[in-house]
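To begin, one chain is listed below as structure tokens, in the form predicted on its own.
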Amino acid sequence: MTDKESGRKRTDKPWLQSISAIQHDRTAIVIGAGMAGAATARSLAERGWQVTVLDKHPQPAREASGNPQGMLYTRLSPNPTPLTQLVIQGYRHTLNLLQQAPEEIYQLCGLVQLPDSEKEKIRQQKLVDCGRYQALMEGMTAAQLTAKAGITVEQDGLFFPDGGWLKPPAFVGWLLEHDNIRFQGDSEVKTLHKVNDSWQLTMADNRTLSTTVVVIACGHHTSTLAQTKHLPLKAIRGQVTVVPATEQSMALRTVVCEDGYIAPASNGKHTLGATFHFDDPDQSCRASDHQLNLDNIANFAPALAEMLNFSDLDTNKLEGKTGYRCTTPDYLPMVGPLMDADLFRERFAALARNAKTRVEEEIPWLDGLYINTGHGSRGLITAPLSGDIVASQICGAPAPIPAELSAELHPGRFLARELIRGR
């Protein structure tokens, strides 16, 4: 049924009650100038909004979106899970965006995906046999993959003809190049407060800004804000390694990935990675992690390891970058409007006794506050599409994905699960 006063549609899952489009002046602030923030700002700007993008760093894309090369590929499931649905649509969305972007910031050279175990071989064969993904990839023999990659590939695998790599900082910069977007660096947001119908943002240097709509897109830093500290976000440390190309390694024509990845040379260097560490606050580049990256590549692409003289490289002198992937317990991003966590727990406490209880209470929305985060290692695939999802929600426009999939991304899902599980 519909609440007559608010016009908001009720559902059997109360946290999915739709939120009405806000009466606003079409100005917004996006917190975070990485992939998610830039994509959200661009989507709003193209709808005629004036958007200010804030970041704690002087320039955009200084954290997880700052790697020299990012791989454009997706890991699929033989079953149409919500995550698979999201990455397929996100993959196509990013490819469409790149058609508008400067060609020098990306290379759709194709991507070889190799199995790292017998279990993975079986999974890849199921992907081929199910017939759902013929437009995205195909199974190939080692000989066929060798012909595609330009270097010796020693096992069968998958080939994604539209895969490849791009320069994330340049892509973020291009997304922010819009007359309706203003970037403001050195602007770390410490607090958010609702004052009448507007949100007041206070910076670390005590400056304040005010707006009716705020989108939080600052990765694992999201947990520092009072309105989002309850969200179960995880920060995963990742380190990439950059090695100088050789005359022989220039033969590599595609991205090759397995338990790790390596891209064709850009500006005379190959990017490879990436490590994966939970609860690791060390932001420095470590020789031990460089060695992990080299070992991974040597395991699945020994021909490349030889071409690049891995055995002669000094890991203490290699270039690299460390960043933190922000992910969630179910590996789906959080995309959508936010609610008051304490009021939700209070109003919907009955869910803890019976998950099927229909609670006739209004969702305590934090009107004008949205989130786009938790993309993990799939940011190039899911963050741009999610920016479009958030912009459509803010504007009250049709979403670019089915309602069922939007429900799977809703940040309120975690509060509801918390109650239902009696926590």
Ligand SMILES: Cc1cc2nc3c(=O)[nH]c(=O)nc-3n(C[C@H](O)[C@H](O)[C@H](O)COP(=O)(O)OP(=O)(O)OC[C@H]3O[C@@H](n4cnc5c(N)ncnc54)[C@H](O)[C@@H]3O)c2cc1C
Given for the second form:
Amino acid sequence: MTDKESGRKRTDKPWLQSISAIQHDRTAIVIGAGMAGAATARSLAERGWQVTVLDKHPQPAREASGNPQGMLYTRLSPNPTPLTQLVIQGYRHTLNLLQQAPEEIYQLCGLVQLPDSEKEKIRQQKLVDCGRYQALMEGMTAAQLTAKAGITVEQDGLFFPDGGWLKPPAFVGWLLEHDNIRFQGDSEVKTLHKVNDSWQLTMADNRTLSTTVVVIACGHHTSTLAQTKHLPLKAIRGQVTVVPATEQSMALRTVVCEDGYIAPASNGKHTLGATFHFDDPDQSCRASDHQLNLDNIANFAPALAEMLNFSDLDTNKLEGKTGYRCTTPDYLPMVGPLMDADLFRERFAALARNAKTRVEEEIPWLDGLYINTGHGSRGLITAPLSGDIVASQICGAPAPIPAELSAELHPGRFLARELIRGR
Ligand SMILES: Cc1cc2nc3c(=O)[nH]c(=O)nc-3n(C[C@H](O)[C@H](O)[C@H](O)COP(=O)(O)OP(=O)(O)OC[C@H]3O[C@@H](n4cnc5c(N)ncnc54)[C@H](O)[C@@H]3O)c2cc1C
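Provide the structure of the form predicted together with the ligand, given the form predicted on its own shown above.
Entire complex below, previous chain first.
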């Protein structure tokens, strides 16, 4: 069914009305120079767009995307849930991107995934038995995993031959290195206003910029902007710990993860992590959190704890980094065009009475405004693919993922659910 006036297609999920391609001059501003913003900018730049990337920090990748080593890993589900479909495609997408990136910024050394409970053991066995993921991973005995990892592994688990680690800040830097991208630091966007057909951005120092297409990729700060403050995003504090490598620990050849993770040495240091704390605004590195990370590794890889002399380390002096994961209630990122939340609630109020009502109203799109955020603990895998999804939506080009999966990531899904559940 099609709306007579607008010609837009109607569906039973109103927030999925297709957005008409707006006329623009192929210039865009991306707010946020983390993995999500940089990947979006790169994808637009590859399509011939001129992109300005703004960040409140002087340099890119200073927040969640700023860890010295990030793991390319993913928890799969035996069922093909939307999240599993996304991570499988995202994993391949990131691996393909890395083939073009400088070799010194990543290591696809393989990744060992160990179960942290009996339940997880059963889940891993189901993953092996379902036969769906043979191209991605293999079930292995402790002895086989020991041979892969180069250190003693005490449990059976999974091996991901293409997994590994990369340096997120260097990856972000490489994504931004394109003739069509201009990075502008010290540019905190405070407000966005529609002025005629353009978006006017005002910075903390009152400078203004104007453009027709804006992508918000602000990680856990996304809710500070008026157009995105309604989105149900949560910030989860995390801390990684960096420990000096020893002669023995250089034997570690793969990433090993269970509840936490540890990577092979890079520049004489191993990154291990990461803690998980809700409602915790403390941005400093805490000795107690370093201890949590060390205890965690010692629990699933005691051989490594010994090789790295954990018992002699002074947690008050260890290096590390804190950051905030940005998560959504359904753990899927928010990727796509934004709408005016108040107008949507007003126009689609009938959904609160009957979720199946076919409302003959147009979606109040915020034309030219898009979002790419909510990547939780797996941004290395989901943010680059999501950048490509947003770029394809902006250009009106075919999406890199099936339409049903795009629908699962649509930022409008929560507004509609909120109305329906508030019934
Ligand atoms: C401790 C920790 C460990 C992790 N480990 C892994 C891992 O091993 N593997 C993995 O895949 N993922 C991991 N993650 C998750 C991953 O780091 C994130 O999913 C990813 O970095 C998110 O990228 P982003 O671009 O969305 O957010 P960010 O990297 O936070 O970028 C957002 C950017 O927006 C800027 N910004 C915000 N508001 C404004 C504004 N108003 N104006 C201008 N600029 C603004 C910020 O300065 C920032 O640079 C980890 C996260 C944490 C915290």
